[in-house]
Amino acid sequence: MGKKIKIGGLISGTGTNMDAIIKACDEGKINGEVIFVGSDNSDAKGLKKAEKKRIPTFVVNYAEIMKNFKHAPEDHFFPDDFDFEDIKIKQSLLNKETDILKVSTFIETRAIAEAALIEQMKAYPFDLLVLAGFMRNLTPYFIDRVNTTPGKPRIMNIHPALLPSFPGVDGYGDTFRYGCKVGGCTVHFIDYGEDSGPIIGQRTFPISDKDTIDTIKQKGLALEYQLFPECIQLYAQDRLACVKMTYTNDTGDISQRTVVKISQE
């Protein structure tokens, strides 16, 4: 089967997603080892789960960074590495209408939060982080410093709803609200923007008159525990590659994207 990649977990909640990948690589269906789950939320259930497994855990408060540089900006120091400019140029979470108070407080207090988490990790080198209900958008501060080598990113997440479609915290909500007939979920590589990497993979299910939010919620989970190690397994399996594609209209137009190839085994 080949080496074991390690897998790093990040959390905010129950993390039900990070117990699917804890019982798929101990059952083999990943050939991998999830060696630290971390958090931005101390009562996450989900560490408690993993400390029973004895997966090493740690926290990075960033509600409390927060709230802390709110109330004294003066007493927080930026990493040696921190280029404001550079991580303001390259993100797209925020628009260009935005307040640029409010963007500066966005990139300062996250660049202080991500350089923890990633001092954090630094005790754990891994192959794989997977965002399992992790609430918090990444910066390209914390992308660049994961994504190390160029075409080969290493952060994937999980989001209720068919992306591009409802990106943001409430897909199943969203889903639900707009009234469509098939929801889902997909699995994607992290880049600058909202839920807007690349997609790995996706599965739907139906949605009848007489589902609620609740009961999509369900179908849904039940697919995401199934989808999120599958894709797992292709990273493992080294069978996943980025490729921009370049493509010509009738009119002549020419526009690129990029996508996720899977190769066969």
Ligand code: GAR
Given for the second form:
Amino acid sequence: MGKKIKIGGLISGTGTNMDAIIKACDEGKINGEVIFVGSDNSDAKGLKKAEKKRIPTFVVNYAEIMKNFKHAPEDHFFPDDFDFEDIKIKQSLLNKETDILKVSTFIETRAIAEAALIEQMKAYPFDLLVLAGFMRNLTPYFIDRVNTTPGKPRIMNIHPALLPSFPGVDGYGDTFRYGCKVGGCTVHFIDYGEDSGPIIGQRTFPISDKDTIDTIKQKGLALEYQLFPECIQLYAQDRLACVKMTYTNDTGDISQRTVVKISQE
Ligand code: GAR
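For comparison with the form predicted on its own, produce the structure of the form predicted together with this ligand.
Time for the whole complex; same chain goes first.
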């Protein structure tokens, strides 16, 4: 067995996925160890759970940063390496039609928060960063500072729907309201878009007339706790490769997509 990978985690809430990952590391199902758990929210229950296991934690209070910025934008200093134009070009989270003030405020407040995250994470060099119920979109500012080797992304997210259906904040709710007959969860590397990065793994469950949002969530979470550790273990085994694929359709249109290839053990 190779060297254990060092895993950092970001959470916003209950942190049950983070817990499942920590447990999988303890049980040897992931050849790795969780070296920190950070959050944008000081009330995140998952922080206490990590602390109980003596895992270092930190908080970058996004809500406070955004509130302070709104009241006194002139008091804020941007990180030295902040390049607004570069981020604006790469930023695909926001509709380009959205008004420029909104885009600027989003990019600027996030850069301040993300610089603080990066500062906190410096103390814990990691191989892989997992977003385990982290409910903030990360901008190219942050992503570029973590993904420093081209073609080797190292931020993994779990999403409560079968992407590319139902990106956003309420995957299980959206699945239920649409009347889907199957639901699922997806683990993917993140890119500059919203829940649009290369897919590593997916699991599905059936939905019947008897299901409610709550039962759908329960079924989905049970699968998340299996899928996320499995995908992290594939990363630990160095079995994931991101490959740029080119497709030509019947009318000759060419499209490109980065796809994750999983090699045999
Ligand atoms: C999970 O269902 C996860 O898939 C979802 O939040 C929940 C977190 O639960 N993530 C997202 O919606 C990300 N957009 P947890 O804090 O108990 O792991």
